[in-house]
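Take a look at this single chain in structure tokens; it is the form predicted alone.
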Amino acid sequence: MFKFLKEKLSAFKKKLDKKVEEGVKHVEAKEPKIEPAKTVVEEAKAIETVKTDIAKAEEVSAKAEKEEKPKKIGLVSKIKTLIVDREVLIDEKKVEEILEDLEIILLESDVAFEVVEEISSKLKDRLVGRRKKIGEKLSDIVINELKLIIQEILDANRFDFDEFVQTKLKEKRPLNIIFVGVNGTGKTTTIAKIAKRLMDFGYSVVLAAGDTFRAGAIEQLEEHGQRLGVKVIKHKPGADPAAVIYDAIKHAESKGIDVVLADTAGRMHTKKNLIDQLSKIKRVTKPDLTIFVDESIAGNDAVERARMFNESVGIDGSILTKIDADPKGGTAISISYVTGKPILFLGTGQDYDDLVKFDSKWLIERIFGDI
């Protein structure tokens, strides 16, 4: 998981350590300079002569009654001073050839321009004028802040699916849900995934299979269903989808169920007639949350596809599946800023219970790792 990524990030750490450590020894050897005391004695040495400096000095100012009396500094401002001068300022040229690598890495793992350059942007406002301590890597420094900016992105829009539910179903019943998404993605199984979860919290499920264009379609959706032990409200081949989940719905009211779950079609090539079937089912069987559903692998794809369903149908969340599989990363940071709509669930494999409620931390912890 995050191979590819994680790869990159850490032989740009490396590289970072090696400019740093190659720019020091250049320093070293054309401009000597003194090393800081190394010692708790040789401190306490230095420490009395700046005593001793300010004792000469109020000495010969009391002599000099016709010069104005200097100002005294004290001893722990010298201190003070003695540390911050022993500081590293980041200068702006120094964090503007970071950022040109660490965006290059970021394009590479399938991260949009768009969150790219707010990463920059953030990264830059955080480095430029800091001070590096003492010991302190400027690639730990980076790696720890670019860390903290991604969490910032994936946590701005959190929702909490398990707790929507638990609340929705106080006011309503049945709850309607329907998916989102082109073919071939994962959807069919990730709807079987979030009805397994739903029932091992207690929910009555059943499914509509609304998507009614693609051959096999119902098929695979009665086949989960017979493995859940869970209903299908389904019609023919190219029947209306709309009609298929209001029927759907009615079924759950008259049997007291308490979510629909349903499938919908995802034919891309015929795009104009896609959005409007969606807006038609959105219309009619005004759904409480719409989902979209698509590969972490297929990178920027994946972003586009979630930014037109979104401006084009509205969407509430996405899900992505085959997270375990994506080498990069980029579409699990991008999705969920470009689209402003969270990320509910990741996709870890195919067995029912390999869906992962989404958690930014558990997100980097897989990409970081121990770089």
Ligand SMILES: Nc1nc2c(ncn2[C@@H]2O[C@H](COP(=O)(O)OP(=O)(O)O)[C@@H](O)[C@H]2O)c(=O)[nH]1
Contents of the next structure:
Amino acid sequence: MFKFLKEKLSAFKKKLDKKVEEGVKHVEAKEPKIEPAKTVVEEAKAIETVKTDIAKAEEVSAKAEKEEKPKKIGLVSKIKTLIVDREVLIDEKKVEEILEDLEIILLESDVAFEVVEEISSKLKDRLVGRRKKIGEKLSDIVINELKLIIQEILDANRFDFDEFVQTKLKEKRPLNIIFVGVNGTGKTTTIAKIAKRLMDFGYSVVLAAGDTFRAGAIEQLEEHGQRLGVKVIKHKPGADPAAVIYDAIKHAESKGIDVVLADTAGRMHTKKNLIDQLSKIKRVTKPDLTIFVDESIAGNDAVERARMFNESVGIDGSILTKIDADPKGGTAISISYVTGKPILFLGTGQDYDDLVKFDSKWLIERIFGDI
Ligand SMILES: Nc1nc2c(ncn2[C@@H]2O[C@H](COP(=O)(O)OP(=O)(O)O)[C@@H](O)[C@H]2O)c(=O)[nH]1
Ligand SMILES: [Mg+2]
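Complement to the form predicted alone: the form predicted together with this ligand:
Whole complex next, starting from this chain.
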């Protein structure tokens, strides 16, 4: 998981460590002339002396100001720097260098362009003019800020699926959750995983075979249904999926079932057909949640599809599958920023239990863990 991105970030960090002082401008100040103190009392004395120096300097400077001799005004700040600034400033030139390297790494790791720009501008704001204490590593500062910024981006759109289900079921039953997205990304498998998860929490579930377009899609859902012991509502291939889902809702109503999970087609004769079909499903069946499913290994393609589905059909959140097979991680970093909608779950394998509720910390730990 995320091997490519991890290796790149690791190399980037090492490179930063290597030329750490390069381009980092030292504050115009020399070490304060305080002899190393042998005892606490001596140290206190030494500090007192410097404090007196500051007081004196302040006096001189105040006087200078009165006497309109502005030249001396800088004295106070200079002496103050002697004490507090055993630090160096990270200047703009250095930050630009860092960002250039980092932007390439992020782009190569499938982070969407606009997200790279956002990360880069935030990082610049936080690094330029920042004081680095002696002994503090520039690479640690940069990596820590990067982590924080990515976490902020991920946490900008939060959603707790379990809480939603629990709360919403107090208002109505059944809940209707539809899954949209292109073929082959793991939509049907994810529906089965969510069904298993809901049942593990004690909810009852029915599946709606709303992908009536692709040959074999209905059977595939039925197979999952059989394995999980869940009823599947289906019509004939080519039937109107809105009618299938509507029937599943009616079935759930009559049996007191909590949640309808509806599969939908990922492809039609044209993109417009698909969007029209999904829009009709939404109009007729009024889903409580429309979840976009895509595979994280698809990178920018997945992000662009998410944008398209969000704009044309409307989604409430995304599930990214195949995280286990994704060396890059950029899709997960980008998708919620680009759609403005949360990630709900991550698919981490082919088994029913390979589903992780989205948690930014979990993701950050997987990406930055041993860097
Ligand atoms: N490694 C991995 N494979 C997955 C994951 N989710 C789904 N798959 C596999 O992806 C393939 C396509 O899944 P399917 O559910 O049929 O996709 P759909 O066409 O979007 O409905 C299947 O072989 C699944 O086992 C995941 O999280 N990790
Ligand atoms: Mg499918």
